[in-house]
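What follows is one chain in structure tokens, specifically the form predicted on its own.
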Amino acid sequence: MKKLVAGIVGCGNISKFHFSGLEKADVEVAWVCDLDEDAARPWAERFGSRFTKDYREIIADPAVDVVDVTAISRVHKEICLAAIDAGKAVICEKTLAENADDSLEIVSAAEAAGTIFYTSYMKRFIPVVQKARELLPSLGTLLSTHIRAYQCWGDIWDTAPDEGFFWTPPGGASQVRGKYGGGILVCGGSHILDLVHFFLGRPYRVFAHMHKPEGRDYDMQAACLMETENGIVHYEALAHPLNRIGYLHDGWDERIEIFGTKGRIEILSAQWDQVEHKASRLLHYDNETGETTEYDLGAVSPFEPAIAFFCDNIRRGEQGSQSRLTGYEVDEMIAHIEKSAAEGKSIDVRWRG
């Protein structure tokens, strides 16, 4: 089978773990693009690739099989269209673009194409969150389920920052939503929000709470209450100042809950960019026999199995198990999230696509 040829559009921090997970993979990494070429410089020496500024060149050379899209979410429409439209196979970072529409105008045209297209929601391929899913069948009728997402963002609460990563200039916008394009909600909330959607299907209905401090642009806290056919979700995102918290004792509190009437399983998550080292665990409890099993699979990068399970349906040509519609149904969410929260009111999901 034909070595897979791949180009990766942005060399921030997040990109270190696509291009272990390309190498891992076996794929041939022949360009690297950003603006800051002291970023892309070390990778394109590493790996013996090409460096561009201009996406296009990558997207406009025939062997390329491939464009990974690790830059920030407000150029990935432009960047996947492109790609899309030269008939690239996509592998692009969460958030997918920074509003529900445009999201869907992407998978959209990747459905049209047929083009072989991925948000990478990588915590789906975390070891226990598979092994979640496969025992889901056994806790019966699902009735309930608590996933939440708290990470440590330092003394945001009682003092409003005037510098730094999380202060929102006078007219201008913060680092947070500039690199990220929201507060909690985009970049703890969506990963939780994919979950949702991985273990229980779309919700139906929604009603939510957020705040956002009076002369900042971000929120630090999201909360809602959701209805699927799988029962009701508890969740929230929230920003929090408790460095200590976890059950690592590391500030990092991400955990999910799902009861049902023959059992339960809980997951508890280790941070995401120190899976290296920080192994998650999952407790599945059967009512059967009363007891209750852990799961510690060890401490494995989820970007690897991600882009491997990316990579191999790419070779064959193939869209896989994974929907082209997994980045737009989490915009749309946190659009519902956001809407619900405005009019503080219960509002009906309405999915698109």
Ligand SMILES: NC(=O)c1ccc[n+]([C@@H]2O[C@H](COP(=O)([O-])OP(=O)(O)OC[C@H]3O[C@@H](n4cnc5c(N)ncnc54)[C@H](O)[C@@H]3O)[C@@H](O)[C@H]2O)c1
Given for the second form:
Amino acid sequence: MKKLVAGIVGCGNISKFHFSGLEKADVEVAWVCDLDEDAARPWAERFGSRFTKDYREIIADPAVDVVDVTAISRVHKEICLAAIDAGKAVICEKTLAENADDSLEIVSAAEAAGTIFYTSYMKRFIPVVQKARELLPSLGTLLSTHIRAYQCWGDIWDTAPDEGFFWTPPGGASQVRGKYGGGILVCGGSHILDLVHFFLGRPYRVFAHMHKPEGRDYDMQAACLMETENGIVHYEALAHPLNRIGYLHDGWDERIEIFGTKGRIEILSAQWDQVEHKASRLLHYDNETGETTEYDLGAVSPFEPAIAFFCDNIRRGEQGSQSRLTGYEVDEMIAHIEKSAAEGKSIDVRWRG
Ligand SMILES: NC(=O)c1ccc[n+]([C@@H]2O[C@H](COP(=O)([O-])OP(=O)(O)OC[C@H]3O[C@@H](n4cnc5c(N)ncnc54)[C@H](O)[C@@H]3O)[C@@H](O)[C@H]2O)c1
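Structure of the form predicted in complex with the named molecule, please, following the form predicted on its own?
What follows is the entire complex, opening with the chain shown before.
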């Protein structure tokens, strides 16, 4: 079978996980692209790839099968739409776009063209998350889910930063907003919204609270109750200052608990960029036997199984079991959480795609 050929657009922090995922999936990285040549050159040398500052060169190359978009979220729409238009398969980092309208436009274009299109929410591919999904039917009727992303962002609650990543300059934008499009809801909260969809399906109603400190352009807390066909969800994304909490005492305190009539599962997840040496854990309680089983499936980067899954499907010419709409679904929920919090009331979720 012909070797799959890829081009990567964006060679910043996240790209190393995609490079290693593509390498392990036996994909030829023919092109690397970044506006900053210094960021891209080491990768071009390592993979023997061609370098460009203009992603359109990659898209114009008929040898390229897949465009992997790892640039900042603000430029995803332009690059994804151009790649879809050129008939390339697309893997795009989360969050898919800066707002739900743009995400809907991207996934609608992919659906219309029949493009194989993935938003890379890699936490679905953490081995214990996959195992938990497998165990879900054993929980009976699902009643209640508690899901939270508590990330240590340092001591920025009481004291507004006056420099660095979390500083909002007067009249300007913070780096966290410029790079990721928002605060904790977009950064950590988007992943657990994707996991709500992965485990329970789309919510149909939401009642949210958000906290954005005075003078800053990013939120530090987003909490909500969601109603789904699979029970109620208690959701919270929080940027906190406690640097020794969490099951590994490293300030990362993310967990998911799903309660059903026959059992319960609990996932304790490791910090996203340290997954190669910190394992996530899963506990499964079975009410019939009264036993709790603990799963430790090792420290595995979820980017690798994610990219392997995407590339296997692209080779076969199939979208496979992950919908093109994944990235839109998260961005639509972000929009509804923001709306509910702003209005101070519960709202029905209007799904448009
Ligand atoms: N999955 C996760 O847990 C996770 C974690 C961090 C970041 N991300 C996502 O990854 C993406 C990148 O984040 P990052 O932290 O690597 O950012 P980064 O700033 O470190 O890297 C982004 C790179 O994109 C380049 N770039 C910007 N515009 C470009 C363009 N038009 N053409 C080519 N290159 C361009 C920049 O020069 C930069 O080198 C974002 O969408 C972010 O939300 C996901």
